[in-house]
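Only one chain is shown below, in structure tokens, and it's the form predicted on its own.
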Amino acid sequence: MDYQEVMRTTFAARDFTGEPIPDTVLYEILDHARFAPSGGNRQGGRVIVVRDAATKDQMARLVEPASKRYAAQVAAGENPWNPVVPTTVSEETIRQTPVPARLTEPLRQADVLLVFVVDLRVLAVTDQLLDRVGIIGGASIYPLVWNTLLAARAAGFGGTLTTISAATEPQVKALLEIPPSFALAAVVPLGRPVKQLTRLKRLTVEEFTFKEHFGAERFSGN
């Protein structure tokens, strides 16, 4: 599979066959992924490979409150966990919302969970003084996460980049003995997908690219 096909067909896999990923294959996936860039090439990302069923179950249980909030806000027509538009969903509604299996079960069913953390001591977070939610620090960890998913796709496996576990980061850090200076960036359930999607729905280049100014003429390449 060439790199263009990998880029165009790497999808969010949440349903798995149960087939294990051999350690040799997982090592090769991570060996390719490690060439992802990071700020100043300081390489502060670390990965915890979780195979233990009891630990995976506990990880799934920890995301239940955040997943219920997500589902309740979606049901209300909101963009869930949005940092700009305040939610109108009450805490009581969230408590009464069933736990969405789509957000929790992949953590149990995947052959392996890859927990990505990043050492905050080595990040250059240039947006830390702005009056908004910070996103710049992710540039030093998410390329590693995405490289992992691309390499997994090329090997015939798949997963999805989940961040819902960050809502209960203290509990996850306690469970996995993650040092205080590290932040939880993503949890990737990985396995052999039940289906291999090849046609993904994405915006066209013209729909998300502008010439010279935001909202100006669309860039078409012509």
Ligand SMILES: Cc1cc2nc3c(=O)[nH]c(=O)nc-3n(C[C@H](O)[C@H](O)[C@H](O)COP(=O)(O)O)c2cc1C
The other form holds:
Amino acid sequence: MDYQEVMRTTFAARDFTGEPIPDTVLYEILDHARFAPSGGNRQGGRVIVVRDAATKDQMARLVEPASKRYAAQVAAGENPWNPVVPTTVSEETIRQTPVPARLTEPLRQADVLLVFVVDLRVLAVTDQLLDRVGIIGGASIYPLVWNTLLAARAAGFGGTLTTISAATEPQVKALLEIPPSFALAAVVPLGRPVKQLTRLKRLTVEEFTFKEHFGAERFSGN
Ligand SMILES: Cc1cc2nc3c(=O)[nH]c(=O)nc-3n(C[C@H](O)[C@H](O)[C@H](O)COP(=O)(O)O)c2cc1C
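Now the other one: the form predicted together with this ligand, given that the block above is the form predicted on its own.
Next comes the full complex, this chain leading.
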């Protein structure tokens, strides 16, 4: 598979056949992924490879409250977990919302969970003095996460970049014995996808680019 095809077809796989990913293949995937950049090349990312069924089950249970909140907000037409627009969904509605299996089951059913953490002591966070939600810190770990998914896709495997576990980060850190200075960035359930999607719904270049100023003429390549 050439790199354009990998980039254009790496989708969020949540249904897995149950076929195992051999450690040798997983090692190769991570060996490709490790060339991702990080701020100042500090390389503070660490990955925990979780294969134990009881741990995966615990990880799935831990995301239940945050997943219910997500589903309740989607049902109310909101952008879930958005920090800018306040939610109108009550705690009672969230309590009564069924656990959405789509958000929990991949963590249970995947052959392996890759838990990405990053050492906060080596992050260069250039937006830390701004009066808004932080965005830059994650940029030193998500290239590694995405590289992993691209490499998995090229090897015929797949998974999903999930962040819902961060809502219960203290419990995940206790479960996996993650040191205090590390933050949870993503949990990637990985396996052999039941289906390999090839047509992803994404904005066109013209829809997300401008010439010279935000909101100005679209960039069409002509
Ligand atoms: C920052 C980020 C956080 C995400 N968190 C979750 C998550 O917690 N659970 C989940 O099932 N999917 C999660 N996703 C997956 C997205 O839902 C998925 O990438 C998107 O819907 C596109 O899906 P597609 O590639 O199949 O079209 C996340 C994706 C990103 C980039």
